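Shown next as structure tokens: one chain only, the form predicted on its own.
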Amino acid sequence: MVRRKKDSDSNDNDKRPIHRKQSKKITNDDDEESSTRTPSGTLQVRNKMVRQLLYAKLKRSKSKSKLKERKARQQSDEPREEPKTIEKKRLRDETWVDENDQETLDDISNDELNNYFTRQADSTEPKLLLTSQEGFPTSFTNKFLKELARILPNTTYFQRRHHPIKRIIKKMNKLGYTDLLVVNEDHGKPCTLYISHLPEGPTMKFRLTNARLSKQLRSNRGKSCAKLTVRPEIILNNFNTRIGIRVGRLLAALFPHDPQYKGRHIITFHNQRDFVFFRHHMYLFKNEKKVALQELGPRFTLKLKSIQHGTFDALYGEYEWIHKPKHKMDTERTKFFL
């Protein structure tokens, strides 16, 4: 019996698997596998550092060969080619305008915004009513609604609280006012505003974004906006379509006329695929020959979301022009509406 057992436990032992060890020229094999490039030019090494340290050196080797190009097409004498941009590609529709449009001129003529720019108005100088939205404001968009209040000429800040937008349109047809700016908040910052020109409108909404306050820009070292004391001038760019041209007139009608260029403020109003870019900058005379701009904020996009006929009335208005859903309207890159 003893015999058995011994023999049925070699037979055991001789099932079992045997486990040897891998050779070292298995692992080189995988190695030499595993550090072929990829078509994208990198190396597949698993060591970290090494991975790192090799892709260094191939980016360096490509900044290098781009920079040997450049030198090169800069020493040759061809002609360099205009660089490829939305804005150049950007597609011309029937609403584009040129400068001699008669139909454009009548347009023009016959707006609301007529009166004030040929004079004719009770008052040539504008008179701007700022407020927020319904309730108490956040501290950032306080802030911004008070920095911008100082450098519109002739602008109110009213704390709204709960009054009803058409009774202020009311109380300012009988003070005189000419424009309403209602600044929204979202998440305690600034996202929409709107514009109503008095007495018979327009009103346009803007999705405002990107909000910085004079302290928080690099140019300005920490300064608040002062008070502007001046009639700054008014720099219009890019509103080529009838929409921006009438875009363009409600933005320059909230500033007065005649520029005091001894005060060396400019406002920018410049139109880039639909965004609106506000910017406040002062000239700054070096010498006879150098000039600069130290930009003196604050700062804020915008994007037109509509136009309305008449003052504000969010019931019953009329609307002129809609910003529809992307699925409408955003359908080109190249497609722009201002």
Second form
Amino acid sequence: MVRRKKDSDSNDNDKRPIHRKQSKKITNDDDEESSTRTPSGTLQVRNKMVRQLLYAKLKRSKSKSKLKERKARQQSDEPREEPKTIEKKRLRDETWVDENDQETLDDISNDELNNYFTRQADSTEPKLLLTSQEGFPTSFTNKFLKELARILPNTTYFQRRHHPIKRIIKKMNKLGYTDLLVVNEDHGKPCTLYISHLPEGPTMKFRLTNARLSKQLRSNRGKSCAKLTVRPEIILNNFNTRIGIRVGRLLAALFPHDPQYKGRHIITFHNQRDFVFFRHHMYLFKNEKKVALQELGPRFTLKLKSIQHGTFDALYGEYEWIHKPKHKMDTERTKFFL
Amino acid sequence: MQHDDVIWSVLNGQFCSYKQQKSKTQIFCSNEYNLTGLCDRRSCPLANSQYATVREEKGILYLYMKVVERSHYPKKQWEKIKLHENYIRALKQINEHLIYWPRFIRHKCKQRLTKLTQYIIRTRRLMLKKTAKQELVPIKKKAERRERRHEEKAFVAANIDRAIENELLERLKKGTYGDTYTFPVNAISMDEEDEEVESDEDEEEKEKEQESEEEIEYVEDFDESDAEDMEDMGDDMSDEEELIKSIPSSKKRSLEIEYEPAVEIPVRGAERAGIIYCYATRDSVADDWHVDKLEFKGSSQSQRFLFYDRALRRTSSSTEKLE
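Taking the form predicted on its own as the starting point, write out the structure of the form predicted together with the partner chain.
First the chain shown before, then all remaining chains and molecules of the complex.
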């Protein structure tokens, strides 16, 4: 049994109560001998107990000073600083589109979706085809696809059954379809969405997450959503960069022009930090300052993975943009592409 | 000099690195040039100075031949001959090249050719199947976890319902909905609080009440449940109609742009008060009034609710529908 030699032992003769401070004092002298300063300037104390005490003291003093500053700030009349959000700290993007830049706007409007937006005769009414991946979809994906077919106007759900996509596209061109949507799944849940605009439009691959059927939404109380017979209004939020606007145009081109306001259906694609949230609501104006929203219909989140020129051609297509985490596209927390 | 027997006695007796004896019955040879795959005096490529094999490389079959004359050129030891794609022609090729060779080697080469062609056909068929086309991509746990977290944070930051509401209200302000919504959307009223707006409505209602009072006294006491009164009212409607229609349009609030009500009947019930708008027509002055539409608007609501429409009725009597 080893008895630790305390400082009190040596001071017994004094018959004075040993205060903490005093004992620290003593050790402080030892400190200067037993502790060292590293090249960067931090104090390195060998004794663990002493080290811990010192650190606790340091922390306490720091928090005290912080509290003081805070109180001073609160009592003074300075305007509060704006809270820092990631959106505010977003890295300056060169492709951010300025509304006044006519040249870029012209450039944007002359893309493949031009026909739809300028209301050319053939392309005004979108006709969509919705399929799954090769084989047979599982139950949840099946339900999800059928719901999508009910919500998106003028859509047919087509059973894939080993038909190769290129053949499907050929047929669609003959029959006058405008868009192809393919939903792939993984582990029973839908995981990828391909949107291919048909005549010669871009193909975009999205990662689909958090898909909820209308039955699962609390606001619906367990009932599924009925078929949308009315032309809904569309909201596209926060599509700012060149890529973002391209995505926004593609999504908008899935829906027919001239929404019917009396129907009060609204479909939203809200982009936040590169995640596009899809929502389907029915709204009601209570007065000119309040709106009531009821969520119907499915909801899901999309994240853009790649944009490819031309129709679906995964191997030999020309890719405009691919998200490559391996090549360090993900390193900055404040860098967004849409 | 090549002493095959010496080599064999060493390999067999002492040590051969290609020898695999995993089972008690069979000894295998893992040398890639081995014809049969077994560790045998006749099959060992090291212990036979004259040897031949058939091997497959990327779907193409080759005949390899080794002769004594090249035994001291290790680099040039194996002669590689590309075999024909056609199975029968390939067999003929083997017969040609191995014409005076020991029967064993010739036979085994042909057997090996058969096996390999079958293998190639099977591979091709598998490649065309769905399972081969699917590219198996590993899931990176960390990346997945990070993405899920980013999504949650983005969802919180988005505040989607609020964003949608704001957008809708902006559209309303801009006037994209036009006349569909009947509450005043001008700059002045936007600054007023809700209570003020309501009080305006109340004032208007009172005005109308007073106007109708001048003509007919019993309007105030009218209740929803008193259906018979509606028919009695028919005679007096003409007066009211004329009165209300004579109100200059400037007095009519923007509420009433779309429809001009024929009769407004203020009602009060247990829960709330409101106005019933009654539209009626008659074929001539002598005929009875027929009620076409009845709409109700609560005092705090902005929109009217149609609760009776003559065009949708099933029975001929209109009074039944009122209940």
